[in-house]
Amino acid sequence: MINKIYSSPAEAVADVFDGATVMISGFGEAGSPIELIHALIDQGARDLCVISNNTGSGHVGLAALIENRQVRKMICSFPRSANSRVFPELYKRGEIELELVPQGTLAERIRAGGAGIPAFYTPTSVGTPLSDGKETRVFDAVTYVLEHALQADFALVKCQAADRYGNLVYNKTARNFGPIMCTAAKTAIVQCRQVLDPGGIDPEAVVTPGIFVQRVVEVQHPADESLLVAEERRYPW
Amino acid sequence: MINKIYSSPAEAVADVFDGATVMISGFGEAGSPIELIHALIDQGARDLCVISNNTGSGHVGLAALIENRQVRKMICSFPRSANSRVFPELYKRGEIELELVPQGTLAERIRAGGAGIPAFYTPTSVGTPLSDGKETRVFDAVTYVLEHALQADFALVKCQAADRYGNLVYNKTARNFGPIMCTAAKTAIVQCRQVLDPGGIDPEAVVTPGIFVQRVVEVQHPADESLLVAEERRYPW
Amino acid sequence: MVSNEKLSGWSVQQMAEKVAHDIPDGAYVNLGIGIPELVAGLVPEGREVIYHTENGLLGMGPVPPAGMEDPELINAGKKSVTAIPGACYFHHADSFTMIRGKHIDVCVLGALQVSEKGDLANWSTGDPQAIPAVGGAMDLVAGVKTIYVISKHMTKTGEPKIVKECTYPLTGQEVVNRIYTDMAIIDVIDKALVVREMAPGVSFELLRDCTGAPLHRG
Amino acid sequence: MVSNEKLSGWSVQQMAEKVAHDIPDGAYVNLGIGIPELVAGLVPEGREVIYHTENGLLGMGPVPPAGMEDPELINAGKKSVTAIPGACYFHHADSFTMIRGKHIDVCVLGALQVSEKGDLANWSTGDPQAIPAVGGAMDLVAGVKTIYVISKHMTKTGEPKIVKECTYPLTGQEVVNRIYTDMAIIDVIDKALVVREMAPGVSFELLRDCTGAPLHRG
């Protein structure tokens, strides 16, 4: 039988290994797998590449993990928010890789990743610094950029509902990167709200297909980021 | 107020003018907007170039099309089937162009239509017949091809259910082109079953959002092409 | 310089109402972080548009009211929103299918400089010491129809905004079709700069010696 | 040429059920339209797979009873199927994001001819009369992890399927992994033929000479 319901979020993260890289589903707080990140700062692989859209807020989730010195590099498009301390910080000290990217080329990379596309042009960034350096082509009197695609050893996603298959549903804006990441990781780690049984997602509501999913982990109460921020609040408790 | 709802077929494809290209979607029967074909066969557009993933069974919907010799040209995937008779015979006698596209090639280029992606590279084709002449490149020592988008003036795209603004769903393996063939085209086209309020689809399970939709006419229950095909049907009846 | 204390030009208030009073009836619209969010509250009545935001919301909806805040239905400002009836949700790759894909109508961004081709720079003053961040401003630019700028005419130290060649990082190549300031509405045609209205107030002499850039009068 | 009816080999059923026997508890697994469609019935007791069907459906179950048919449910080759709980529709660029993004395990075909480097000719015979017809066999042989063929080890005519070069159109360059046919079981590793196993009655003398290229023992 297929089940990949894994018990806890340790269990689920426990083969990180150093020099993974891990792509962290999230657009700020929103759709960030909290209880997963913080397993993964408890297992402590180091030298990550980190790919998600921002670096974190406060001292919990993705800032408590680059806190924690493991991540050797960041891909991201948005590095700072008004709650970002961490990231800045090490930064500034040059103790940590950016490698930017404008967002929707992130997306598109990481969906490439999943799709079997290692390449392919785009507009965004042409005759801007984020551009400098890369290859650029004419198609009908339009200039192009060649982006690479992305793919990573994990992804750390979070979902509202999952099957036994790893078949997904997202709640509202959370949903962001998270189907995409699923498709571009060898393993892809999700935490759901609810474990339904087979077929109790609609079949034409599904939004990631199980095949893109290898462990899901039921954290029914996941923690509000933005209430720990607010309370100041740092992980490791 | 955004209404998108046309109130019938005829209105719906009025436009179309003759060389337009033009995208149908469905997977053999499965999602051919039947009563959309039929309406631009009344209206009559020629020289058409047409994008579908087949070309039509017996002698109604896409083959009526075709047989109607209101198309110059043909790109699809498997463009003959156990009940298709008219392209083969066209074909043959040199009076109807074709570019043969692998499957996924064709879902990608279309998708990459609609998603603002000129060119892109896979390794679907390569060192086969469909991709000779096209140029090759190597990433990570894996040959791809370069492929480049597809969009279109109009789109015909049959689906379940809709409302004003456009937003979609359908039903089972009857989805296949009609949600990227929506983005790809200028002005999509699309049958439904069923007219919904606003609200009436939930916004988790919409699978194609109503900005890609230009315009909805609702046909309560269209024809099942496989019992006209059986009968020997032919349209214009 | 003419310090901007002198001016007696547009309100915040009505730089939005202006940008609000151009966008048509069913347009797809997205806008960006801070002042241009201002417009959607100033959508002249009878017009229905839709707003895009590129987190994943097709028909985002008001601010909701106190306590009725949902930390899993933001905007791109990561500010808690709502949605219409009629609205959905979708991933990142769909959602910047529909900007670049040339699918959303308008876009309103603010600008650190414009230049007369309508070069836009609002992402990064090149300072080494700044953490870069770009966000989705690049892809907007690119993919959006209409872009349409909202900003103070001047910097606060009085230097113009609107200039022959920017000089911070461009966040894309000619691609600003109309620019909203304090001081005027002036369209981008053809890579020169063409005045379309002045605020009260405002003389065509006074506009052009506050712009680094030939004006045009309309 | 040996002749066909000379063979005492196994029969197509037996050939599926080789195949279905080397598919792994819980594989992903698309299946070709044809021959390759009998291997569903054919998996031991006791796996669970996963059926993935190019035209949007992962969870394919068996034919539904007559009456049942739903025409806007059917597999790759426009026949009447179903849907297991826990199955989800897609569109047809999500489907081949599967193919070609290497999610799914195992893919089993039919061929015209498979070459000693595992290049494969099955969409076409090159005839300038026919009409070509490709679908989605050059995505899956590009994209799926596991390539199995299931043939005939001869054409009607006696002439060997297994080549030292296509003379057929190819679908893939260096694709197939295992090949099953009448007469035996034959791996494709390193550009080259290692016989697996034999039908009962089929001797590796006979198998060598009803195959177009050199073979090796296992």
Given for the second form:
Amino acid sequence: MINKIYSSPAEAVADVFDGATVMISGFGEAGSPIELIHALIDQGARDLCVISNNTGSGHVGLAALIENRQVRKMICSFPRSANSRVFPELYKRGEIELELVPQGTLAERIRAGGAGIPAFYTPTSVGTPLSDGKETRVFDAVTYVLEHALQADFALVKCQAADRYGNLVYNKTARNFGPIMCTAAKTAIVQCRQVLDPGGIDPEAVVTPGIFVQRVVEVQHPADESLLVAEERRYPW
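Follow the form predicted together with the partner chain with the form predicted on its own, if you could.
The next block holds one chain only.
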């Protein structure tokens, strides 16, 4: 019987290795897998390349993973946002690498990685420093830059509900990056608020089919990231 349920976030991330490439979903609190990230901090894997929309907020979640010096490189669209307090300082001191990618291009690079498409052309970033050193071609009098797909060893994703087969449904903006990250990672690790019995998810409502998910862990009461940031909490506690 297929059963992808793991007993805890710690068990689910236990084999993340030093030097791994890890995709982390987000696009706001709805999709930020705080418990999985904190379990990864406790686990201690280092020299990670992290692919995410931003670099986290305050001193919890992804920001805490960076602050704990476990991340070697960030590939993201927004390295600095309203509550970015960790990454900007480390970057200015030359203690972490950054590959800056326009948001739509980031999403498409991940989607392409999951679809088995090695690269694609886009007009985004043409004529800017982000296109320096990249191949360009002209199609119908328009210049395009070649962007390569992104894949990962692991994806840490947050969804609303799952079943034991790994079928997933999401809450609002969690759907922006979570589904494509599941397809682009060798091992997709998903935390959900609720594990439903088989058949508990309407097949027509499934966003990520279980074939793209390897591990599911139930976190019924996930941390409120914005509240932790407002309270100036730090992880490890």
